[in-house]
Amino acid sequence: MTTEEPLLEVRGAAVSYRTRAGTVTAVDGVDLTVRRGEIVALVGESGCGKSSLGRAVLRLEPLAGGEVRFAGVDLGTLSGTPLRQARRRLQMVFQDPQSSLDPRRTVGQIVERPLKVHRAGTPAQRRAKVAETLDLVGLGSRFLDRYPAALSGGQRQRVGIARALVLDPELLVCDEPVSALDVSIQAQILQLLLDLRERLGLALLFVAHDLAVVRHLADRVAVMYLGRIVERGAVDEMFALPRHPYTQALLSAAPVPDVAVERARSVPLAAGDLPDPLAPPSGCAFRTRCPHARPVCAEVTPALVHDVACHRQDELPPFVSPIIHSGG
């Protein structure tokens, strides 16, 4: 499904927010690529900056530094008509399907809205496109006149996906699209996204806080901590042998179905919560929670070397993921 040419290139991206208490750097010098037809998952705890990065890709948040290139074009240089044309090619699926849909509009009106905004087609052509797209996400034209309040959570999210697809984009940014859904519904939506990738050749930037959710979805994973990517790589390799202590902590926190494995496994959980983003730790931001931290970790910010940002990556004991070991 993938080619070597990057569809999306993020270079040195930075996103900052001004608050009454000071300036928060939500994204700090992130590099990321997504190739055509590829699914890249962006994973980390709440507050790590992954959603800010996803929104910055779509220019819903301004960049404080760096650039975002789509199909070789720097989106930061576009405005007016060229920007609107570029935005047709990359769309977003939001986290909460209830709050992201206008309760006063029907499903047909919600899905048609992007076509109207971009002045695409005649009314008859738009109606046909909406019906076709609803079929594509497993709903069908019988939902055209229904309101969001009459739908289940999974059906609402399918409407949100249809709204994103109706302009025939090449890239979807999915901001935790299953976190508000029941586990059984999550699996259905994830399978729908996989099917759409196969049928349409879509690329996805999939934002999530749970590594287990993306194991069967993504081709590659990038793990974020306090605005920076600390590890990235192929999904199978990262699940089999995670190298950064934070990635290990995320995996160790994921429940596994095997009771024996659950009881016997070593759990290198990260202590405490995310540091205050207004006053991040010096050096490695994860050092205040890391069981392997040494003085150098407080003095020097680790670079992303061999796809891992850890001073001690060659010294740490091997870690076998409990999810892999349990077959979960």
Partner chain sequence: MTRPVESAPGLRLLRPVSPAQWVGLSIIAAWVLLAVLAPLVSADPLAQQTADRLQAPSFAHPFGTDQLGRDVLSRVLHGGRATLPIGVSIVLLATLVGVPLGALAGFVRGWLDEAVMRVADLLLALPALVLALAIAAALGPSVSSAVIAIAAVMWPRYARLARGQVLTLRQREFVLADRATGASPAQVLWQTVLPNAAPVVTLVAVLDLGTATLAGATLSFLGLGVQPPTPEWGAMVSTAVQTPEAWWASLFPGFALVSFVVAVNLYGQVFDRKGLGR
Second form
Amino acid sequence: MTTEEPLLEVRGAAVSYRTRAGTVTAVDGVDLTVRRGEIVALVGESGCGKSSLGRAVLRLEPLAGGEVRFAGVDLGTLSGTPLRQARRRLQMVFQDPQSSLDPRRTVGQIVERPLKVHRAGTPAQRRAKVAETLDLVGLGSRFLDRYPAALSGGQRQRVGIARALVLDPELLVCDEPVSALDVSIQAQILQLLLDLRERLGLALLFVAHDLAVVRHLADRVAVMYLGRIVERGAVDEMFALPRHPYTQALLSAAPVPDVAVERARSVPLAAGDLPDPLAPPSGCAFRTRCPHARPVCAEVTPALVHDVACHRQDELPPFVSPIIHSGG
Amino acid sequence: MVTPAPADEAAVDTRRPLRRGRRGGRRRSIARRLVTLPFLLLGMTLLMFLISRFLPADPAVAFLGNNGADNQQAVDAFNARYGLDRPLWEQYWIYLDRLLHGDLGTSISTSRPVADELAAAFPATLELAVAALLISLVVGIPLGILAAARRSSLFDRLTGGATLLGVSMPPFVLALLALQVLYLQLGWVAGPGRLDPFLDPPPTVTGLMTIDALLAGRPAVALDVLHHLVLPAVVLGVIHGAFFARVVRSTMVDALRGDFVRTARGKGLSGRVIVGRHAFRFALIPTLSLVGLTFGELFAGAITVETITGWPGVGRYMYNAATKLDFPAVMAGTLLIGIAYVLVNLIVDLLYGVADPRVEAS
Amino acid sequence: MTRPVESAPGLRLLRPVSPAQWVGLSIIAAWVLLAVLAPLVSADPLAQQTADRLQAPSFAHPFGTDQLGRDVLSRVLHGGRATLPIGVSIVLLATLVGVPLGALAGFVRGWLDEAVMRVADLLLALPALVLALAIAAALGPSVSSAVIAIAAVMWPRYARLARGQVLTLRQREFVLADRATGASPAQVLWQTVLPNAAPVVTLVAVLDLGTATLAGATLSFLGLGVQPPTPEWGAMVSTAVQTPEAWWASLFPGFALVSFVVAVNLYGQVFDRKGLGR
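Now that we've seen the form predicted alone, could you pull up the form predicted together with the partner chain?
What follows is the entire complex, opening with the chain shown before.
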């Protein structure tokens, strides 16, 4: 992971939607890189544009600006067959394993589908590959003929992961793959993803709304707020010393096992809801919920300086992370 | 094509009155209907033009009949008159021009202008359709309400069976059955025709002979026309009455489950008042919105029913034209029914918009 | 903890659940069986016995004879061999035209959607049977023109249905997932979206069998479908209208038609109530 060319390089990416009420810019000038074998987490509240960015990386949604380079190739220049070929190398795991699996296909057919789409191998080879992949995700071949409706949530998500893995991709975009699952199952799936990285050298772009989920998974984290990255860095540093008020708010929002710390917690950092994305606040988008906002925050949009997009990053009081102090 | 087409509209329509902000929506939709009306009518003429231009192997044969087509002079004249050698859009233009001048072509079987024959037949069909509609509403709405009010009772089940039979009944079979029983066996109704041949028809004012007779002060004639009208009108009325009964029942059942009924119950109103005053209104409105659609079925049903009962309307005219392969007559009749259907629907929707009781209710 | 292997979801929609549905299905099955077996179990429907014209129902002729002295029972049994396949053909043709058009319109959107749906609107704005009559008359009287004419006015129904299904399904995540695997738009539409629309389309098509059969018989009644002397329920009624005193000649084929349509509607009632497929 040194000077090697990044596997995924997103530069100035923008995604916008036209709605009846006007144009929403869901992603606004995001830079992001993922190296081979690296797990990068993209964290933010729902509606912050993290899922849009994840989909735009796979070109499931068009970019309104910027570029996505995969292994040095600008995906935006591809279309038709070359694009579909490129998609073999970057696959996606979806949030809701219930709705992301075709209810009319069996597990075997779902996992075989990408191979068929790419006309890979003979039927016998495909069958072997499907069985192998199902083993890899911890489901045996006995699941081959079952329909998704007959599976539990965790099993479904394993099928979703198997479908993404069967083409031997180099990058997996995981769009909140555990948020629809029971907490007990979440850990299993996260562990599975870590194992897969270990065994296959996979790179992961992991989208989540919860910092706690990515703590033991990611190498690096990027925090998004209203379409922009507000802070990024190595996961340990960010948990130890969150520097953007929004990151601090997210960490405070994480459940704390220690009652004393819970009580001692400072005033809520992020009161209120996400602003209307149709009319985002001027300047720093977070200022409407930020306890440290000053007039300048309404005027100038802060750029990422030392991986933090905050005008007052050098003036903020030191953040006391409840998780660290909890001793757990 | 007897019932399912309106039935799915029903499924959509029944839920509509419970939605908020609907009046504005309806007004907008009426405005849109008015704007699209000319296009719809134009589209219809284009459709008829394309059917008559492209479907028959030889338009000359289709329009002139086999005898006429043997006569080369007649074929040349026909081709020249309709410009069959000119570009397509020009042909369509000629066709439109003729339509606008009231020229619907000449009947092959009678050699008379189709427009005149249709003009004579159309009021009879309208009279039949209106009578059948009245019967269907008078039969269907009370049946549906009673069945819904006594849901799952014996009465409800019997009505359910009878109406299922009704909506499954092809008009021509019921017409035949009615002819057998009511006319041939029991002699309760008058036979074929619209008026006893020994009576003079009243002067045409509205074209609806019952009303014209009353206007002319001749109740005996009106009664005789009515006597002839009963058979076809009852046949079509019963079939569509069954349809209305089913729509009203299902709407009422939905409505009786609704919040406002629970509120009314909470206020201590009796079941009868709730059914009569509240649910009734909610059931009636969607039913009335189906009246326009029903006209299409009535016109279609008229083809066979008028034929069997000898009612001299557009339906019987179309039947005769179809069996004699009188192509110009069939095409013109279809266009007339199509236009009438679109206009009736528009009128019904306009009236429905005016009579919208949601304003009063809120 | 997983439930055992089950059948493909969706087709379960068609499984009868109420007694009324079983009755309907049985009547349908009975008519199909009788139509198939007609040549074995009944007399020649075309054999004329001039001496036995317009005989009332008797032991020899349970349904009587028609104006040419043909056995009405044999003709009713054979009539199903014409009437029922016509209904099925109409629905098949209308589905084969309407579903791909509607699905494509809903998937591609744009001008194609606009064009297909405007044509569909136009066709649905006209009384269906009247338009079918005009088309059949233009094509010339025959079984195939009756089938084509009715399918021509019925396909917009399936186009709308398929379009609506596709518009809903294309929002579903598994369709997005299919695109993400690298499937081409055509693969996504035909292999993933349409199979998921199939159950509802099939259900509606089955329920429409009654309407289609009725329409086909009506065109035959009007002389634009099955031609004499071939027995067909609608055509038989039509011929018998000329001899109203022989009620059996018209009412038995009429009742056969009604019983079949009632059976289809009986079978479909439950779906109607559930609001499925409408």
